[in-house]
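Here we start with a single chain on its own, the form predicted on its own, put down as structure tokens.
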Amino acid sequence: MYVVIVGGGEVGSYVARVLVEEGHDVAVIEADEDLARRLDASMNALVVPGSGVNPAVLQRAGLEQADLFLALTGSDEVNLIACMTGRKRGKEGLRTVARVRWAWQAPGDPALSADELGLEALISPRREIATETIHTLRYVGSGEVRELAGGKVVLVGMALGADSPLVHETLASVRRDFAKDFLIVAVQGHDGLRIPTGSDRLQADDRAFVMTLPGNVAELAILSGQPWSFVRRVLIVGCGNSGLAVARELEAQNLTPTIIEADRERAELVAGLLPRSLIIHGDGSDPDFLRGRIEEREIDAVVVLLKDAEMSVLIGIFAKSLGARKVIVRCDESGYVPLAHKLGVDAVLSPNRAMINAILRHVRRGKVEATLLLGDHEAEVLEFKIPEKPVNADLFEKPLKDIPFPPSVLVGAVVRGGEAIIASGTTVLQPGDELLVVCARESLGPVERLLC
């Protein structure tokens, strides 16, 4: 596939160098010429310098044979023009997509559709944050929750301690003597993340990803050996445009955050726009400031949505030491994601990541509904829409076990006439169903060719 990226910035630069990993083309264009050059050294890309609005430097950078447009700079007025003029002067049938922040402000508040715009999808990495966090503090365990298939199947990213009875048996032994209605797709070790087998341990510290229905996540918690607890007093340190919008969210559950905001001016903003939530005026990377606040408003749940990765991790570090029963934090520096899942973080959430996930469906062939990267890139969960009148017919009339696909590829669930199913060994497909598949990176190929 050949990409149009306009934007090289630290989004764009982080979707270009995802996409040139799985081997599509890619061009870039950015206005700032130093930014350019940077990227033309480090990037096995091509990077156009130049206005992403400009007709001629849309030609240089190969439009006419783009089969994905994306805009992907700081501005939405410039990714809007960009995006329609990539579209008119475009061969026929290139995809456009626009980032934007006001994707999601406030319940009630009007908003263009990408249909209206004439675009393939409008995406707000502010908004995907923001919903991943409200998922993961309605979550009463230690670990992170992503809602699948329209919210029918979850994900639950749970570390796992040594009381755990998942722990040292085989996920075959853990399949028959619980519940059959989770299923373990993919673990990360100390060596990385795996997509297990039947005859696969568990180990006390892995992070084990776990397929179940929404009803079952409670027992999860329980199932982890870790300590579980309901959320209710929720401290955020820092209030853009996410912390803006998961407060927003809790308000409208009847809880009333707390939120530090170190800028004064944004936090007499903010204040007039949440009536229920105490602002405090401060900086959360004090350690006595923030002590004082988690100690005196007795905190449950603390989220860092602070732009600087270190910091974030670090206030987030700090605050489960000081007691915090659940800890959030905003970082895109994968790198530090294992130390602070080790030390008791138990969600960190990307803006980049959000981006590249909302980006890959359009990526993916066939019916690719969504998708989800494990790991740093190592394997990835696809909702595959199955044709009513499919292609392939050696899909069906066999169970699962028969069915030769790709090594390092689990089908995880099956959701057919609106009910999600944890798929097993003896599962049967039919036509029409949706799969929720996990695979390693170099199976996605061979995968999307066998359910296609």
Contents of the next structure:
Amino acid sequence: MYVVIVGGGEVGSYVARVLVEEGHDVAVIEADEDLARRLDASMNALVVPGSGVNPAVLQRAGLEQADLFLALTGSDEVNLIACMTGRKRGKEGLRTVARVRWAWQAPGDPALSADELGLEALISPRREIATETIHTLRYVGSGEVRELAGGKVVLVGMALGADSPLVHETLASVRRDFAKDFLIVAVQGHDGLRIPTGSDRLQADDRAFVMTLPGNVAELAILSGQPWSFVRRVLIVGCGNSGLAVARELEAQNLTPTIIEADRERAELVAGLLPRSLIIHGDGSDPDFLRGRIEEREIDAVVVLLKDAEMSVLIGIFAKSLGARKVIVRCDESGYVPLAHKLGVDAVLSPNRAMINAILRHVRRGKVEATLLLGDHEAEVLEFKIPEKPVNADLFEKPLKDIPFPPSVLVGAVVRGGEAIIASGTTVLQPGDELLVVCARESLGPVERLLC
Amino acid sequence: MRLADILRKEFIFPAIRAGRKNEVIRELAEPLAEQLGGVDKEVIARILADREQQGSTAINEGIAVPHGKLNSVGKIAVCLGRSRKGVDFGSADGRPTHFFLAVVAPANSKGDYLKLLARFSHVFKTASFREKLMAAKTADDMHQIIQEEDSK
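Can I have the other form now, the form predicted in complex with its partner chain, not the form predicted on its own?
Following is the full complex, with the preceding chain placed first.
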């Protein structure tokens, strides 16, 4: 697929890197000439200096042959105009996706829809981040919780304690007692992410990605060997759009979050929008100030949603040391994630990653309903729908263990007739099934060919 | 792993008297001490209470798993208490807890006691099962019902 990306900043360059890794042809348009030069030197993509709203620049980037057009600059206006221009001048069927931040929009204003603008999609990671935060707060254990297949399946990325049976037994042995409950689909260790087999045994400092049904998360929390706890009093540091969305959801659950916001104007604005919350204007990175608020409000969970990754992680580690039972931080710097986990941060959420997950859906439209990146893009979780009249008859009438999958591919769950089951070697597929497949990056192509 | 194999019927208590969290722990510490022969029930009550300090073990709807580890014991001890009235055990939904699986494991116990707790949480998840168990009259009946659900 030929993809034109407008904007080579933090988001654009990250998305470009992932798409190049997946084997797509990528052109990046970047207005800042210095940055364009740096990208050109570091990336296996065509880098075109200039503005994404200039037709001549779009042409130089190969717009005529593009299948997908992504406008990912930090400016909503530039992104929307670039998409409209791209759509006008690109080939028939070009799909256009714009990143939007809605920074100019007061909360509660009606939002523009992609339809109105004639675009394929408007992507804003704030909602994904807010949803993921809420699920992660609700989960009794430690780790990131993501919903798959419309909430019928969840994927938990969890740390393991020294007592966890997953550390002391092979995965096959633990599975004998909990076969239908969950499946460990990936393991993040020192030397990267791997897709495990039944004979695998995990290390106490590994992180396990576990696919399970929403009703089974309590067992998972117990088996992780980490302490579990319920969260009632939540402190949010940084009330941008995601922070506001999280606070609103918590208020809807009759909770009363405490919010620390450094910008006075923003603090006053959100105070008017959040009747149940306590909004404090102050600096969350000031240790004494943070300690005071955690103690006086008897905080159980701290959610740090600052844009500055270093600051977010640092505040998170500090909050943990002050006794917060659950700490969730926003961090787009993937290099910090293992360190944050090691120092006690329960969950790390990345808007960039939420963005790429949303975009990959449009890259694979028609075949794959949703995608989730795992680790440092070593693997992905794909949501396939097997056609009612499938091309490949080899998939059926035999158990999964007899299907010749490419290496490092695991079917984690099957949704059939609206009901999800955790897959095992004996599961037999049927036409029309929805599959959640975990797949190492190098096997993505073969798996798509096998299942579509 | 079968719950019914590990939980003996003489250690099922269909009607615990305790009405408060710390009383539940003290009441269940006694049979655990008896099972372990020679361990002070006060010591057991304290380690269970210590764990509750870190966060309530009321993990799922209507159930709690007070547990702890002890150096001086050589095997896992388990007992199950039922309170028809229910006890405020600090559950997530704020609703009363009716079933308590108390567990003491040796300090060097690895994954086994966690598997036991997880198994309990799993078996007790079904509302209809909990209702049946709530209606059962004797410890024998309760053991029988658990055995049936466990082998499903």
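Positions refer to the first chain, counted from 1. Between two forms, the rigid core is the largest collection of C-alphas that superpose within 1.5 Å. Because the structure is a prediction, the values reported are computed rather than measured.
Colleague: Once the two forms are fit on the core, has residue 292 moved its CA by at least 2 Å between the two forms?
Modeller: No, because once the rigid core is superposed, the C-alpha of residue 292 moves less than 2 Å between the two forms.
Colleague: If we fit on the core, is the Cα of residue 118 displaced 2 Å or more between the two forms?
Modeller: Indeed, residue 118 is displaced by 2 Å or more.
Colleague: Does residue 406 shift between the two forms by 2 angstroms or more at the C-alpha, the core having been superposed?
Modeller: No.
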